[in-house]
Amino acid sequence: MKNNIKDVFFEKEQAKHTKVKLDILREYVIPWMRKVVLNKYGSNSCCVIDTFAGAGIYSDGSEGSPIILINTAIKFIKQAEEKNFKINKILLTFIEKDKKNYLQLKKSIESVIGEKLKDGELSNCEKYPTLFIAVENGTHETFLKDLTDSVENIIPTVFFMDPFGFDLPFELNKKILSKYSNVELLINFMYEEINRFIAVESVQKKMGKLFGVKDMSFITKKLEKASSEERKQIIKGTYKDNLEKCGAKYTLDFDIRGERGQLKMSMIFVTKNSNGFDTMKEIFDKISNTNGLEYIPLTDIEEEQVRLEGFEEKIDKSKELSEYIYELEKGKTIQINNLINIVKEHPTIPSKYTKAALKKLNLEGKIEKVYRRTEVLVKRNTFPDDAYVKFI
């Protein structure tokens, strides 16, 4: 039985809930790189920073986040080369505090790329000239303090923050979000442990640093008589609210449950960009509809499997979205491309469901006509991006 904080957090083998977390990272990186690097108005460059990199692989041989990120970057570079797309540079930075893990991480990465890395320096890969990798034996806190203190502007960057516990100073999130515009954060919010220890007096200072507050009493008092669902809303809601107060325009969270149905962790995504927000909504939607990983209500814990929350498979998302769209646009006319941009800001449903939602509204007789600027009607139940839709 796990009796202390260290035992609770330490994990040598890749558990099912860990796989889901890494699948989210894996699925998001290539779409993000494609949108950022291939943007004709950008610098054709991007960066991913993993500040709790670990050893690169688990004891059972499964890949950790650094190896996943390197293989994903290489895959993207190959795809771009095949299509003659220009890439300037892709930077991958891995920070690991534990010396033994750091040495193993460096060895694992060198095995993947087939060449040696410089200690604590950015290494340009000979086989993939647009790929740069840095591995550093340091801490999340020191690295991010140095970065925000010394670097005024950065290329588009994803920060992957995956601590073993709750040693994740909120002040650093605040610095990143207030200083840089083109950044996204993917944070593993270790809910099970945070919920367990949040009222423990000996860790109140660390909890205060996690939430970005000096006094935790206003949170712990709310939790005294709260149900499990209310506790979740208070704990996660406070954290997300604080992120939004310091510059996050969009936040999205995806809950991952353990084999007993308990809430293990929540992947919290933070961005200022609606395209990034929409892309992550699509990834969450895809992950939650993978066989064996669909949403399961809290009361249904008969089968032992990973439980995911956020998108219930039984919900017809296009129906829900059609109601949302009609509520906003009833009696109005809007270009479909503009409507898609509006849907990108929906709190949970990705914009890919927009045209399916419009088909539903059309069948329900809530659309008067769909036409191009010349007043020429388009083919029934087609919704070209440049067309206009007039709602009844």
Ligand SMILES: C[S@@+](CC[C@H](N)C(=O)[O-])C[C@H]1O[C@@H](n2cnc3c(N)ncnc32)[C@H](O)[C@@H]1O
Contents of the next structure:
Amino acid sequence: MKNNIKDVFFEKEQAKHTKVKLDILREYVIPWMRKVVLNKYGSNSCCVIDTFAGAGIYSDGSEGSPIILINTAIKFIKQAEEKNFKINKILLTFIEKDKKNYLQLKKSIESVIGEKLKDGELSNCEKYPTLFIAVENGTHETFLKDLTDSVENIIPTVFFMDPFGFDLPFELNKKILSKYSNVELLINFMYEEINRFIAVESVQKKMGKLFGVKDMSFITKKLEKASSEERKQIIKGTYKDNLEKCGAKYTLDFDIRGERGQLKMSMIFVTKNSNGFDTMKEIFDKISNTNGLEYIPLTDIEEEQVRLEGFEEKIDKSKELSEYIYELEKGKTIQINNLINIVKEHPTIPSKYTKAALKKLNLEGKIEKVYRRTEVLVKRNTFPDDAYVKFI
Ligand SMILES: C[S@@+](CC[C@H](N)C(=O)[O-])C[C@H]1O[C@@H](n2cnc3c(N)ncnc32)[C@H](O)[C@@H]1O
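Form predicted alone already given; the form predicted in complex with the named molecule follows:
Shown next: the complete complex, the earlier chain at its head.
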């Protein structure tokens, strides 16, 4: 019999793959807030919308996405106060369909902020006057439809979409991306379930909604003779292509494997901004334990098994980047600032590896000189942002 309040209200224990998913969210939000809120040309405001919010806390006491977001926002507000940075408004919105989860969520949030929240309304926290929280017992679909139908311009916003399974209509992603410019989507693409059910007749309509297509047969046909690696490329590739078709300038995905080494979920990140893209590449790079954009809970799998599954070998990112840069810039001269901006658009490697890559190229004798406008050479093996590099 369930005699503990936790057993009645709380979600089950947090699995490892869930932790990784939430680490990505936690790691991304502060640098993102810093960039958008402290941007002197912006509105000093930002918003995070979590439309599959859950109950806030897992049965083992670990924090769910809403509590992580609130604590992160409070941490950011405190940092900004210490440094006298101006914040106008940080808006956090949580939507949860299940009544029991919603009530638990509301309670968890109230205990974190130490204040009562208003039902379905925006509450301004007394203790943190720049923090506004809305929590609603509603659905992802209704909330986003209302938002995109009624709001013309929005402040910089991250949409965190974390459904169970594959009930995630593409139409709403399309609406968000085609209507707003300052938006980023972090989608939990539940690969394991999607892969298992993609060709099952009874869910073709739902799958079509997920991918934003009327007829799934052009995808399922391609899958007929595909290997498991090819399936992954086709399924994720189609989804990302469709996002790009409706306005996503950059997409990135991070694979999270389950305890048996199976691909469990892929976090798909969507943005129109190269700085946002670069920041997320950095987070993925930090969280990854394979050096590819991938997380495998190595503690649970025998090393040999990992090799057998053919997972990526460790790759040296600065080496790979040095080859990429040299291929682009061979025989040319470029200011390092501009080179960094180019690397920001590299599909997977973050721009923080640029200088290490330049050092490698220097050692390999592929750089003729590094100098400033005045033709003064800079100190050996240094690469200041405002200097120019002449490649051989
Ligand atoms: C994977 S859980 C979310 C976990 C949460 N994001 C976290 O990290 O702690 C999905 C949640 O979405 C809720 N849900 C399912 N369908 C929904 C919908 N259409 N709109 C809003 N919430 C929904 C479920 O009740 C469940 O609590």
